[in-house]
Structures are given as C-alpha cells and as structure tokens.
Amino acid sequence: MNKYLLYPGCSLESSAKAYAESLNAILEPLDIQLEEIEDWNCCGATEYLGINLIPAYSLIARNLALAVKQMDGAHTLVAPCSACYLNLAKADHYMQERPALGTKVNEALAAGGLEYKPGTLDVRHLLDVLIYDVGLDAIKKKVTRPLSGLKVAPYMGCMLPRPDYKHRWSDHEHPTELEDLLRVLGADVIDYPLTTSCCGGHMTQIGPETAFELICRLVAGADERGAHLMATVCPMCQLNLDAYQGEMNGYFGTDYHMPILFFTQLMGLAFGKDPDELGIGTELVSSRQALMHIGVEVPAAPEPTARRKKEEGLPMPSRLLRNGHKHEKEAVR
C-alpha cells in the first residue's frame, strides 16, 4: 500500500466535502493511504502572502514542521487543493533558497517547539500522485464503468501547473495530465485550450465584474466546445464556476448550465461507485443531465434548508443563501 501524509486544507471539511468523499471513496481501489496531519491549521490561502510575509510562511511551516513529526517512512505530503499546494511549496521552495527566510520562519516556529529543515518533504498536488505514483495503467484497470459519450473538458485552474518548482508537469501551459487521466477513464476529452486560464480566485469578493468575466469565459469556451461538464482539480475554481454561474448569468443575461465536478467523482463514477456516495448532487448547477450519457442516474436534489444570512464574513453568491423567503441578488448590473 502506498502511503502518504496528507494536507486537507480547510475547503474538504466545508465547501468542497464532495471532493473529500470522492478522494475517501476511490483510496482503497487505488491501494493508497493517507495519514491526514494532526492539527494543522489554514494555509492562509492567497491574500496573506500579501499582507505580511514572515508570519504568513510561518503560518504555512508549521504545517509542513508538524507533517514531519508524523513521517513515520513517509516522505510525501500531499495537498488535494491547488492553492494549498502551491503555498506550501512555495514556503518549502523559498526557505531553502532565501536562508535568511528560512531562519526568521524558524525563529518564529520556535515559539511552538518547532522546526522545519527544507527539503525535508516532498509536497505533491494529489493528481501527480496519482498520474506519477499510481499510473495511468493501475487506473485504467480498476475502470468498471467507461465514461464513454460524457464530453468533458479538462480544467487544471493557474495555480497547479505554475511556477512548478520541481518541475512536475508535462507543460506550464498545455498541461495533458488531467486529460490523460480522464481519457483512461473512458471519457470524451474535448480541445480545452483555457485549461490553465484563471478562474479569478477571490475577485468575486473583491471585483465581482472581473470575476463573471473570468468566470464566464471559462464556461462559455466549454459550452461552445461541446462539454456536457467540467473536471476540476481545485476547490476554489470548483466553488467559482459552479457557486457564481448563476450570478454570471444575471450578470451577462446569458444562460449556461455547465456543471462543475471534481475529477475525482469522475474516477469514482468509472471505478462504479454510486453518486451519493461521490457527492454528487451537491453541486449547484446539476449533473443530473450531463451524467446521463453515461446512464448515471442522479437523484433530484432537495431544496435547500432555509437560513439566516451571516451578519458578518465574506459575501456569498446568493444561491448559497437564504433568508427564508427568497434569494438575495448580489450580481452587479
């Protein structure tokens, strides 16, 4: 069995739990383990890094110093979410080639009986554990159930295949990885040359014209290819296009319906699991139609449960809110 240590990051326990249940779901075919880190802590996402250098990679290390302490033969640390990767290869990257980063980032780990020496771990995203540690035979054999006649386009997000420290990836760019695997699975992969455009990160919170055109872009380049659905690696490009589609459409007056699925509900569908057990049905813009080409049959979803608008926090898209009587419309016009 092949095991790892494992960074959930905070969006698997609350936004993306369908990309957590889908990663649970296809371990044990796939013969892998993964030992999440004992108390680890947010990674600071992308804004910290911005604001104050030294405490935010502090922040990040003490991550990678508490994933240490649990090695136990196992050197790689896997991180499911782009964003969560590439911070905490970054903090791995630059306190090895920045010494002075490194100690002022010790100092400060110090204060928790900490350290963590660079070069300690290797910090791996999950899809290159599992095109480059598992292969893409090993997967093709535990396929039961083809994705043949689902149209899919590949959607890698910015923050994967760049800066690519260790030079992982086939290309910065075009990366084939994703479609390669997604191919294995028995799916029709479509020419998605917008695979590694950004999906605008948090500009919905902070420009939300920026972000639909982002958004939009994005969906519009797979509706007009062909795509029934999207495959996505990352939960904030999965929590963007799906969560702020329909605010992009008010936005625009357009109308697309492009569903957004991890691509691991995608190898969970083809090892012949059942949705629910995937999680799919959870996602706001439906699957129900597009997994019918492949005789996938999603149960309708229930009606959200009223509740109270957080007087306090970020701004969510109105789809994700309820105030007992009818949506909150947020898009800009």
Given for the second form:
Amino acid sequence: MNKYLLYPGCSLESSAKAYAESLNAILEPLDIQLEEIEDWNCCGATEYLGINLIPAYSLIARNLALAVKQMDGAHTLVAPCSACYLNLAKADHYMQERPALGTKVNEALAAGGLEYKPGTLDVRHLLDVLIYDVGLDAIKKKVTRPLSGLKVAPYMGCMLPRPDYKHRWSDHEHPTELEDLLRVLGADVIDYPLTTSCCGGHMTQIGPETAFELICRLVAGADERGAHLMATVCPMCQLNLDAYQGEMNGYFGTDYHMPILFFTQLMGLAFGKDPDELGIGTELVSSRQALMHIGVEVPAAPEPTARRKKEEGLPMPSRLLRNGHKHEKEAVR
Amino acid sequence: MPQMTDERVRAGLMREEDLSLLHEVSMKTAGVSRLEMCIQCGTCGGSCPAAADMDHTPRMLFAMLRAGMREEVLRSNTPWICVSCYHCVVRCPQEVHIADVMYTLKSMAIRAKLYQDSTAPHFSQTFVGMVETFGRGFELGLASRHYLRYFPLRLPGMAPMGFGMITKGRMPLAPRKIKHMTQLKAILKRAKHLELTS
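Can you now output the form predicted together with its partner chain? The one shown was the form predicted on its own.
All chains and molecules follow, beginning with the one already shown.
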C-alpha cells in the first residue's frame, strides 16, 4: 500500500465535501493510504499573497513543516485542491529559488518551534498521483461500471497545469491527463479546447461581471459540444461553475444546465459505488439527468428554488441590478 | 544579460533604498521575478482572459513601472483584476513571473493606500482576517461580510444559491478553528515583524 501525506484544504470540509467523500470512497480500491497533516491551516488561497509576502509564505510553510514531522517514509504531500497545491508547491519552490525568502520564512516558523528545509517534500496534486503513481492500467482494472454513453467535458482549470514548476504535465494549455483518465473510465470524452481556461477564481466575489463572462464561456463551450456534464479537479472551479451558474444565467438571460462533478465522483461511479457514497446530489446544478445516461439513479432532491414565479411576483432587486449596468453584455459564445 | 537586481543587492553593488521602482517591485516579489527582462512584446495582455476589464495590460503596467510612474501603477486596477490563471506566465518568452509581480503590486498598493477598486482589497483583507483568527477559511462569514458591504443588491439574486449551499451541507454555519492557534499567531507575528524590517 502506498502512503501519502494529505493536505485537504478548507473547501474539502465545506463547499467541496463531495470531493472529500468521493476521494475516501476510491482510496481502498486503488490501494492508497492518505494520512492527513495534523492541525493544518488554510493556505491563504490567492488572497494572502496579495497583502504580505513573508507572512503569506510562513502561513503556507507551517503546513509543510508539520507534514515533515509526519513523513515516516512518505515523501509526497498530496493536495486535492488546485489552489492549495499551487501555494504549497510555490512556497517550496520559491524558498529554494530565493534563499533569502527561505531564511526569513524559517525565522518566522522558529517562533512556533518549526522549520522547513525546501525540497524535503514532493508536493503533488491528487490527479498527478493517480495518473503517474497509481497508473491508468491499475485504474482500468477497477472499473466495473464503464461510463459509456456519458459525454464528459474534461476541465482541468488553470492552477494545476500552470505554472508547473516541476514540469509534471503533458502541456501547460492543452494537457491530456484528465482526458486520458476519463477515457479509461469508459466515458465519452468530448473535445474541449477550453480545458485550462480560467473559471474566474475570486472574481465571483469581487468583480462578478468578469466572472460571469468566464463562467459562461466554459459552460457554453461544454454545452455546444454536447457534454452531459463537466469533470473538474478543483473545488474553486466546481464552486464557481456550479454555484454561480444560476446567477450567471440570470445575468446573461441564458438557460444553461451543466452539472459539474469532481473527477473522483466519476471514478467512484465507474468503480460501482453508490451515488450517495460519493456526495452526488450536493451539486446545485443537478447531475440526475446526466447520470441516467449510464443507468445511475440518483434520488430526486427538492430543488432550492423560490416558490413565487418571476412573472407573478414583485420586481426583484437582482433585475434592477442587471438593468443598472451601463453596458448590457452579450453572452460570450 | 544584466545581473538580477537582488543579486546586485546581495553583492553589495547597490543598496535597496536606492533602487528604482522597477527594482523595488522586483525585490519585493517572491522568487526571481525577471521583471527587468520584459521585452514589451504584449503576449501577456493578449493571453489574459480578464484584460478587457483592466485599466492597463500587464505589458503597459510594466512599461509604467520602468518609467517610475509609482502612483499611476499603484492606482491601476490591473493587479486586482488578475485572476492568477498563469496563462501569461507560461507564454511569456522572457519567463517573467507576472502573476507574482501582481501580488507584489497589490501589497504595495494596500500599504500606500493607493487603489481605486475598493472591493478587492476588502475581500482579501476580510479573508486574511478570518484565517488569522481561526487558522482556516470561513466561507459564510467571509461572504456575508463582503456582500453586505459591497453587493447588498446581489443578495436577493443569490439567495437560492446560499440556501442550496447551506441545506446541502456545503456551507457550515460556524468556523472550524485549528488546535494550535497560538503557534500560528506567533509565527505570523514574527513574519510581520520581519516583513517590516527587511
């Protein structure tokens, strides 16, 4: 059994708990053991780096230092979230590239009785470990319910294949790893050139118009190519495309219904697991119809919609907001 | 190839306080920024998914840096619009660490209190405040504080989403706190001190 250290990241405890559940469900068939870093803290996402340099890197490095204490033969630290993965990899990389930064970060860590020697750990994303350590052949052997007939858009997002300090991926803009994996699961993978386009990151919070354009581009792209659903490898991408899809539809007056599932959920389904073991049903854009293509029945959940129909109700402030824009933006197709 | 800025400082050829704006930004950036190597080709702006909303493309901003236009650079919304997708970074023929330079410019703008877009810094600072208090992110607290202040009109349109997130158990109502918060606080306190004195 292969042992890895795990940095789950905050979203796996909240918005992406389906990712955590489905990951747990596939560990045993794949013969992997993940040991969670004790008392890990938030990686700072893309926010802390923009405020302070040394505190931001110290925040990240505390996790690396804690991981080293638990190494015991395991050298690889796995992060399922692309943003966490990048931050951890970035701290490790820059502490080496610029020794002055490494020294200062270690001075800060010393205040907490910790230290981290850059290069000690191998920081990797979950997809990387599954493809290059476990291997596609081993994964194929576990498939009991091939996803044939399910058209999937493989969406890798940006922070996984880029900037790619250690040259792990086949390409920075059109990597094929996720596609290869989905094919092994038997899925009908569509040609999706937007696979590493941006989901908008934190722009859903600070500049919604920018984010809606990016979300629309991705969802429309998958829809036009006939995808039943999109597979993602990152909680941030899942959140933006799933939870903000409704608001994006409202903004552009579109009517897209594109379910967004984690690739681990699709792996679980292909391994014959039950949907409720995999957190399926927690997505806001339901995957129920899409999964009927592979004969998977997901119990219908009450959709969280407003009772009153738009036409009958009072004018909603969201409409006022939309009309308030100086330039009505057209959906980017 | 000109010597890298921080190498020149390390070699004692120049003092940090004598550096021009370009060099100051380069020094404050994690890793070796390679900012001095920009050849103004514009590949960055052409690759950027959010360039249309930016005051200046990265290329233009770097030209302004070189020209010493401190205030204009720090007032630009460009670093705040950057989505950290690293498209420009992998395409840059000079391998400038563009996304990391944007992080540096954000922190400089906050320190100089020179930024036009007021929602982005507030979002970053609220996020950091949560992390410094709990050690973990807290989405509900962050979202509600940020939206109430800047996007109250967005809230009714977002209600079904928020309701869905909570009922599907995807947005805990209370934050999780790490065990050794005192340790994290001590580390961050020392780190902030080091940031100010270096």
